[in-house]
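One chain comes next, on its own, written as structure tokens: the form predicted alone.
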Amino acid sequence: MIKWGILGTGKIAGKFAEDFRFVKNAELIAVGSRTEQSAVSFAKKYHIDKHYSSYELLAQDPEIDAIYISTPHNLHYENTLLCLNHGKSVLCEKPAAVNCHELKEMTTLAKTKGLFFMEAMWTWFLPPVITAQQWIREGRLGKVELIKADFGFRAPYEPEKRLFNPALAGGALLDVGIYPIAFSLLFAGADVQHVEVRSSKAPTGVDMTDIYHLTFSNGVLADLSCSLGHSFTNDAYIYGSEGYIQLPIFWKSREAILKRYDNEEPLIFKDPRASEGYNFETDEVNQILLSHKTESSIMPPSKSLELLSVMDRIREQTDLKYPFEV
């Protein structure tokens, strides 16, 4: 049984605690939050036993196995080292961190450590994302072409608050442009070899619209999307030469429909899961460490670091940087 830490009380980390009940193999025995209020409110929600009034609390609980991370994305680097130097494995919420030199120290203490370290893409978790997998590698889209992904929501404007400060590292990438390149990396399956990006800003300067081209080493190519701004269907498509899979609202999918050119009838997966979907990278996690391992094999740390250089190398040519960045 692995017990776990919740670090944070915001909006995700209810999500998390509410899909626990699907959880197979742990037990959530505390939340941390950075004050007394916050921690106790959050506790009583959800039923856990024990609350605590900071993070390094929570990080010295000797009970505890695994924490989630929660927070802004500017805290999750200091976070995770916090909670990695207390001995604990830790699951942190995308991304894993700003950059890619706050990743490599991340990945290195873990290592150092003999620590399980995974970022939080829940998506690569769901059961149509690993249906569509499955259908592809049974030759049924033919050879994957292209790839289509697309997230935007109309956020308020609120300046002082995470989405649009950057201070908090704000804007539209780390948020939800995050899904799209996660999932063209997921399907395209090889390097990334070419980036062309457009972007229009918030008036904080951080990316409100980006529209996002990337060219694969094995010949894949990826037309993505993300805003704060628009609303988006948020559907993905994978377009192969024998036909398409098309997953709506692919960040929390619940669907996979794959459409061959040869056949009119389409093949659809329909996931009938209860929860959110979060259980499922937890489970990941605990199976993971109850079999005494340090990475997942879907999401190692490997893959964190491949998806954060490609982020980063689109801040570049939108000539976004963060203030606390050196």
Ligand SMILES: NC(=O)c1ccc[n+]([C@@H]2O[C@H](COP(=O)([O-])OP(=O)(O)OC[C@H]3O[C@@H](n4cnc5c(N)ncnc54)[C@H](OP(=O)(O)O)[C@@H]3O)[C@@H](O)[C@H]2O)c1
Contents of the next structure:
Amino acid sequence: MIKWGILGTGKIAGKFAEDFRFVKNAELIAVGSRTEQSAVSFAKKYHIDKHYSSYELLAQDPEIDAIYISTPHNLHYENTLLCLNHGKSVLCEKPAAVNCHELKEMTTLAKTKGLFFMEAMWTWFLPPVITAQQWIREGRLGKVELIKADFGFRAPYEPEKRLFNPALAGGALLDVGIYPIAFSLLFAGADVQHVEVRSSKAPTGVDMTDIYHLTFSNGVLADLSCSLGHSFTNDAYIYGSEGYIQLPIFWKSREAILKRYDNEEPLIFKDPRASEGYNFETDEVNQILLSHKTESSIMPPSKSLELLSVMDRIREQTDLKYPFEV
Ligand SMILES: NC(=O)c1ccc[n+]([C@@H]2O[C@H](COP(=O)([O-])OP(=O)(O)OC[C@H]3O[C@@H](n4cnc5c(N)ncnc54)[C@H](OP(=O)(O)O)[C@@H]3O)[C@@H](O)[C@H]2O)c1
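Could you switch over to the form predicted together with the ligand, since the one displayed so far is the form predicted alone?
Below is the whole assembly, all chains and molecules, this chain first.
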């Protein structure tokens, strides 16, 4: 039985806790917050035994095996180091860090300490995404040639809050743009060679909308976009030589559809899950910890580094540096 703690009591922490009832071989035993009040009310709402009024106290709990970090992007680095330094395995919200420099330090520490670290790229563990991968392995799509994906929604413009605040590493790319990139990396199955970006900025200086094209070393193309100013379809498509796969609202997908160009009956997979889907990434962590390994083969730190290096390249092209970056 793996014993878990949650660090941070925001929106996604609530969803993670809510889905915990679907998780196997694990128990959610503690929560830590910057404030006593938040810790107490979160613990009460999700029936968690222990609550701590600081992240430090949570990390010090000797009963905890793994900590889920759900704080703003700028804090993933320091929160992860804190947990690893107290001997805890870490599942850290996306993006795993703000830049490759931070991530390299985090993963080096995890390796040195022999501890598990994984970015919470939950989409990669969802059954429709796994089904699409299976269809491709079975040759039903032919050769993968093009990937299209977008993630955009109209966020209320609140300059002080996480999404638009440069001090909290806000902006569309790190918040939602990471999903189309991760999706294309998963299905292209090769290194990114070229990155081309067009971007618009919010008044705070973070990116509002990004349109980016990737070319992979095997010739696969990706046409991706993200926005905090506009609602997109949020669908993803994988086009192959024999047909295409559609994943409606791909980042939380519940369905995969395969349409072949030879007019064969479409294949449809509908996920009957009762959860939001956050339990699958947690199951992955538990399985790995129970088998005494330190890396997921699906989302190892090297994949997070690949993902973040694309995001670093995009930010270089759009001249977006956060105030705490030298
Ligand atoms: N996987 C997904 O579907 C998904 C969805 C949304 C967000 N996310 C990711 O999850 C992380 C958190 O997002 P969220 O939407 O849950 O954010 P949120 O609602 O703003 O919560 C963030 C939490 O972090 C803590 N925190 C520490 N320092 C903070 C500061 N200076 N300002 C604000 N909060 C601070 C707070 O918890 P305490 O007060 O308890 O310390 C706060 O409740 C981000 O990395 C985001 O990209 C993932």
